[in-house]
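One chain is shown next in structure tokens, namely the form predicted on its own.
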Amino acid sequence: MLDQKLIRENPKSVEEILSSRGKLFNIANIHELTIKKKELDIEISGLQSESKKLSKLIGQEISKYKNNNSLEINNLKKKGNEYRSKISEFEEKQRILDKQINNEISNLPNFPSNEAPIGKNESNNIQLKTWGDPLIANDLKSHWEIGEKLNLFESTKSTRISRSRFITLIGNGARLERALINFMLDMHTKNGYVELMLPALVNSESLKGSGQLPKFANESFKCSNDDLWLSPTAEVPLTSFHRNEIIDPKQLPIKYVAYSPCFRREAGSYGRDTKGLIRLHQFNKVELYWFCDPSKSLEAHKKITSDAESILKKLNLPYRLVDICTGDLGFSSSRTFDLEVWLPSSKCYREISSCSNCLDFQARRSSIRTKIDNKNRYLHTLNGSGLAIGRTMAAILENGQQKDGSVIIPDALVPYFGSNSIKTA
């Protein structure tokens, strides 16, 4: 959430910065509300000050005349009641204005970083580097063709169980998924992350805190009888894990890793990636999350990205690192580095992790602070997939495919999977 004071004092600057995301933002209404709120705050503060002075005067008069029921004191008390009544009336107006302002501001995205490339869409993203040797040939099969031939997963029966875009992993497919989860969790915990196993159902406040609500309500699945939603990513409960807390600066940075099932409607993406493991309504992911000192979040962003990269390197999967432009940034992100893994069948790189620095955007929405120079300050949050499991499996199947139909398992994964290959029956 953006700073209300900044909107009140520099509305044009706020509009200009937000507009670098590729669309025009008009915050005139929010600006007007913030001015009314400031005027009301000053009015309440003045009344409270006068009320305190009056209470002190009443106390002095009672002490002076040893009588708390004189006409003069009763008149002072009557005036005190009028102050309290007026304060109560204004505080109710204040609560209504606060709600209006928060509702309006919660629809505004984060400021893009000055370091993020300026652009309108993904075509303006900048490739920073590549790693590994992409497998290129004309007779390569897609991961869903490989999976069906090796009987690793099944989608037709899953549609019968649920609906389209759900999948059932079978035998070695389920085994490979489990191996990848354990491998990633072990790698990251050895690298200083604390593992959390979080609820898969989250409330609306958690979704608001991370930035999914109110803007992306149509992307999530909601339970009809409760204020609970299926979590679209572990980023949501991880953000909310320290909601409304003041964290001791000595504990920072706090680094969490969490495996979770993720649920997304993928609204507006129908017709894209309808086969295989790339775009499902339910998928598994290992998420990395940092809470850190604001002065250290730029360096933390490089580190969390490097930690996600280390998984791809260990699995020997070719990838590229992309700097996301302002028009393609996620709602809560100020700057994002995407890791895109090579998928030989489509002869292109596909996103497998987005590593984002959200600055104080989520911390402000979730009221997560720390002490800096003896004052409460919002800390910075960072997140990144470490990695998306289904897409990692797809990359392993495609990059490890052999002419005899088998798939070679990366060396680092063999102790977890129990074999160095998956072969046809």
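Now that you have shown the form predicted on its own, what about the form predicted in complex with the RNA?
Only one chain is given; partner chains and other molecules are left out.
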């Protein structure tokens, strides 16, 4: 959520900064509403002030004369009644206006950082570095071929249980998933993160708080009887964990790691990534999340990214680091670094983690503050996948595949998985 005051006082620069996302933003309408609101607020508070004085006077008169029915008092009451009806009328207008403004502003994305590369879409993202040697060869198998051969997961039965884009992990596949979750959680908790296991169903307020609502209602599954949604990412409950709080600056930064299943409708992606583990309605993820002092979020952004990177390094998976351009930034983010892992079968890097600095955007929506110089200030929130489990499994299968059809398990994972390879039965 952007600052309403900023929109009211400086609409041109708000438009300019937002438009660096690659499409034009026109906030003239919102601007006008905020001006109207301010005028109305001033008018109402004046009337309320008068009405309040009058009420006090009536109270005093009544207690002085022990009589609440004299002509004089009845006249005063009549006057008060007039105030009341006028105020009610204005308040009605104010309510409608407030709702309108709130809704409009909730639909505006965050300001891109001026350090983010300018660009229209994904093709303008900038590769910052690569790590490891990408495996390149001609006779490489895709992870779904490997998975089928080694009986690690299957999808046709899963559509019977649920529908397309759901998967069932089997045997070593399920074991590998579990190993990855535990491995990542252990790595991050050793590194100073506090582990949370959060509710998978979240209410609408939580989704608004992190930016998924109102604009992206289509992206999440809803349980319509209960005002509850299946959480699309642990970022949602993590943000809301401290919603409406004022956090002692001594506690900052607060660093959480949370494993969670994630549910996404993937509307509009029909026909893309239909095979394998890349794009599912339900997937597992280990998420990193920081609440930090506003002056320290740039530094924190680098740290959270390198914390996610450390997992890829430990697993010895080749990857690259990408600086997301303004046109490709997520709604709540001001700057995002993506980690993309090498998938040899498709000869390209694929997103496996997205590390974002949301500045005060989510904090304002969720009302999460801290004390700075004894004043309440919105803090900054950052999130990053550390990592997406299914995609990590896909990368391990593809990068670890051997000529004989087996898969080598990365050393760091062996204690968790219990074996250094997966072989055909």
